[in-house]
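Heads up, the chain below is alone and in the form predicted alone; it's given as structure tokens.
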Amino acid sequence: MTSLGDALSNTVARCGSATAILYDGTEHSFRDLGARAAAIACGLTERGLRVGDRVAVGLRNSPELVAAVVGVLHAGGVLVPLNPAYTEDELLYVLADSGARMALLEREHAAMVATARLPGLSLLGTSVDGCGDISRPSAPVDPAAPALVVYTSGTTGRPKGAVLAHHALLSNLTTVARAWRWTDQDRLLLTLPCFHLHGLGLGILTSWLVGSSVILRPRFVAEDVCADLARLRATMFFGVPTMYNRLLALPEAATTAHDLRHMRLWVSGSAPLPAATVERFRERFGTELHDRYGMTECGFVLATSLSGPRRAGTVGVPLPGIEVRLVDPAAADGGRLIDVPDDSDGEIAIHGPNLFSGYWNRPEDTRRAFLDGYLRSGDLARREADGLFRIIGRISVDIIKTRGFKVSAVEIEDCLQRHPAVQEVAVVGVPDADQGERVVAAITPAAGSDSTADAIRAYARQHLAPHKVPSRIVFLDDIPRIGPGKFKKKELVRLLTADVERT
């Protein structure tokens, strides 16, 4: 088995003059970006980088980011992706926790790091130069060694660095490519931020491994997406539910005016995809919106089939070579893996070559993450009669205990998302002395909507059992987020709890 660096180099040799990245009207070939990556790899080595050293990269979506990612891996470094929007505290924490030896950062972050003077860290600005040749083999790396340390979004305490080995990434990314029939003839419009596994792993690394082109944008702008897809003849678009909801919120003329017949694959991930969004997308665009499920700790695990059965609200079946079990979470807490029957809720437990190696410098957290070789996801799901999986939600934040019932926040969100006045919704349980937890929905209203909380609650009563109907609806212009497409539900609970206490 090869390293990720060698696999990326092989693509340069194979694809050469083909377009790797189209950015801001300029095409960058695999050969050109490969040469840039080789110069970065050589520059890192000349400055003392050794195989296995962590290199933090916190650049915005750009060809420079792509070259830096490939260059770090070619040099045998361990890539630590950073969010360019990190606060100073978040930035310094990840740099210190990962033990990064070198960092390529945007100017604002570089100034913060220079002031902090972290010991043992070399600050390289946004780029580094050396003399190298991408056609030469990358630094010799054990395929079982770390390739990436990706910091999780930190729903509980400080973020943890998930260590992803070369072989785990190569296995998972190539499995996804085969399942989606991804070829070098595809062209992906990528508007996701490329510091997490969705944008970086699927968007950048898989595209490079396949040899397909990426239309890279600095950020998602709903009004530009359909025009870009049509004008640049893209065949694929990857997004999060928020992006698709915003596309659907556009005037119909903004989407139907463009010829999108060459688009063969629209995929959502990183957060639960409401069935209502899938149905509205089908009505508006006349094609299917595919869903998939994964985690930083295991990559991409479940996906709707391109040709097999699929149903709105489900995330498909396990990808080839990956085993997924649904187990009793209480039994798992006691050290036993006991499968639950079909059509019952169980915790997703995952086994396969895609699993992460553990949390960086956190052996106890790593030990708790695994049981008998299976990764405990912390997510509840249900396997339906035809084998399709339906995500119920996070055990910790999406299961609300109210009036003696266990309620799925995702189920309520899926219902409310169908209301035309709702653009986005997050449902949480707010502590309540009488009910245990009170069901509360935070809603970002659709543009031009004048619907009231009472009207939305009346709609919910038509579709949900009484104990699932939100006792309170709060309208927010922006629901707190923990990452792309994911709501920061613990912060939302704190905000709503404090609001109740003030009143």
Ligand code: AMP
Second form
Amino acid sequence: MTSLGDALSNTVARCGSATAILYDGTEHSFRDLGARAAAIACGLTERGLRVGDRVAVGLRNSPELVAAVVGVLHAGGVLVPLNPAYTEDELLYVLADSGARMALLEREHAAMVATARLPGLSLLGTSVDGCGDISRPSAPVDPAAPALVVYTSGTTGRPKGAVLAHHALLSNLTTVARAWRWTDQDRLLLTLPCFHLHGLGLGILTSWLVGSSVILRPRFVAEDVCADLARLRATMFFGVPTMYNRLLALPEAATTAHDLRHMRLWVSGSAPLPAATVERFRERFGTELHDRYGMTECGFVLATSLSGPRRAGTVGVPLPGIEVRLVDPAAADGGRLIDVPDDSDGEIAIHGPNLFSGYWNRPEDTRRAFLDGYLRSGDLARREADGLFRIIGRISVDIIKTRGFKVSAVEIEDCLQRHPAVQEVAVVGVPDADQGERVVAAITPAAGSDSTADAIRAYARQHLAPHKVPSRIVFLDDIPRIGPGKFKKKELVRLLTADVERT
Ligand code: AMP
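Switch from the form predicted alone, shown above, to the form predicted in complex with the named molecule and output its structure.
Once more the chain from above appears, this time first in line as the rest of the complex follows.
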């Protein structure tokens, strides 16, 4: 068992001259990027980084981001990926909560942090230089120690840092690579953001571990995808369902005009993939769209098999070495794991070497996340007669999945509640063909206020990253409620869905 830093250095020794990243027309070999990463590792150490210190990295998709990720891990630091679109509130919260000692940030974020002067944090700009050598062993790290702290939304207020150990990530990423027959001949077109485990773990880290190439793009642009895949001879594309819906919404000629014969694997993940999308994809591209299910807290868990049985609307079977049980959620609330019969809905409970170590500095949340060593996912699923799993949905209405991002209704409510025009607010996810769910806020206005929906959305934009800002604000004098401050959110979703269908 090694650390991620060692495993990443091994790839440089094995595949040095191969292309690690193709970005903006320039090929960066493992050797070149490895040298950048080693310089960063050395720069961090010279500035006082000790093994186990958190280093926040909030860079946009770029070779610099990849070098920073590898460099932090090589130095024995714990990487805290940050969304470069965080507002000041969100950024300062994650930096303070994670106790980051150093931060590599885009200029706008660096300016915010410089003004706030967080004690104990060194701000390093977008890069840092030193004189390292990637072929030297990385800082000695216990494989059970944290490698990443990834902030993720839960049912309670602010995001929590999920701690992923070196061995958990190495085990999970190599398991996925094996299941998908991923080799150093693969070329992945990566348009996902790399602060989430989907883009960072699967896209960047697994590619580097395998020694395959990443064609990295700053962002997803549906119109460019097929041309890029064809021109750059990509073999794999990973996306969230919204991306596939947007590809399928393009005129047929925009997708069929390109030679995609090199493509061997298209995978969707991070949010429910409608059966209709799988069927339309098969019709349009003449190949299968695979699905995989996972969570920040446990990496990648279920996946449709490359050769085994599969059916649109199901998410496949557990990856090797990972145990998935479907348990009665009410019994689990009472402290007992009781399996539900096949063909009935149960909460996904996960056990295996892939599990996270807990939430950073939150022993109570960590205790609640596990039961008898199983991670409680909060998702309902059913195991069908042939063993394939079908995801039914979240147990809590307070978790919204929009465009593949997990957001907490409570975090958005806490923000909007501070606006003077808001007396009461309930935030829900309303089903949406493109985004999976859309964030909608129902607001009872404060007496005498004449604030508009636009003004409240503008306020939300100052405090919340763009994917959390409600796409719609509906003023309701009476939000359906169970009691004071407790809303009937399922009824509200039905009301707002019917309202959207009427308009
Ligand atoms: P995150 O931690 O942001 O990756 O979000 C994890 C959550 O996304 C899970 O608990 C599910 O609710 C949802 N999710 C992930 N993958 C899938 C999938 N393939 N189908 C349905 N929901 C998914």
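Positions refer to the first chain, counted from 1. Between two forms, the rigid core is the largest collection of C-alphas that superpose within 1.5 Å. Keep in mind that this is a model prediction, so the values were computed, not measured.
Visitor: Just want to know which of Leu265, Leu232, Ala460, Ser396 is the hinge point between the rigid parts that rotate between the two forms.
Guide: Hinge position among the options: Ser396.
Visitor: Quick question: how big is the domain rotation between the two forms, taking the chain as two rigid parts and the angle in degrees?
Guide: Domain rotation angle between the two forms: 143 degrees.
Visitor: Quick one: CA shift at Gln417 between the two forms, core fit, Å?
Guide: Here Gln417 registers a C-alpha shift of 32.5 Å.
Visitor: So if we fit the rigid core, how much does the CA of Val493 shift between the two forms, in Å?
Guide: Its C-alpha position differs by 5.7 Å.
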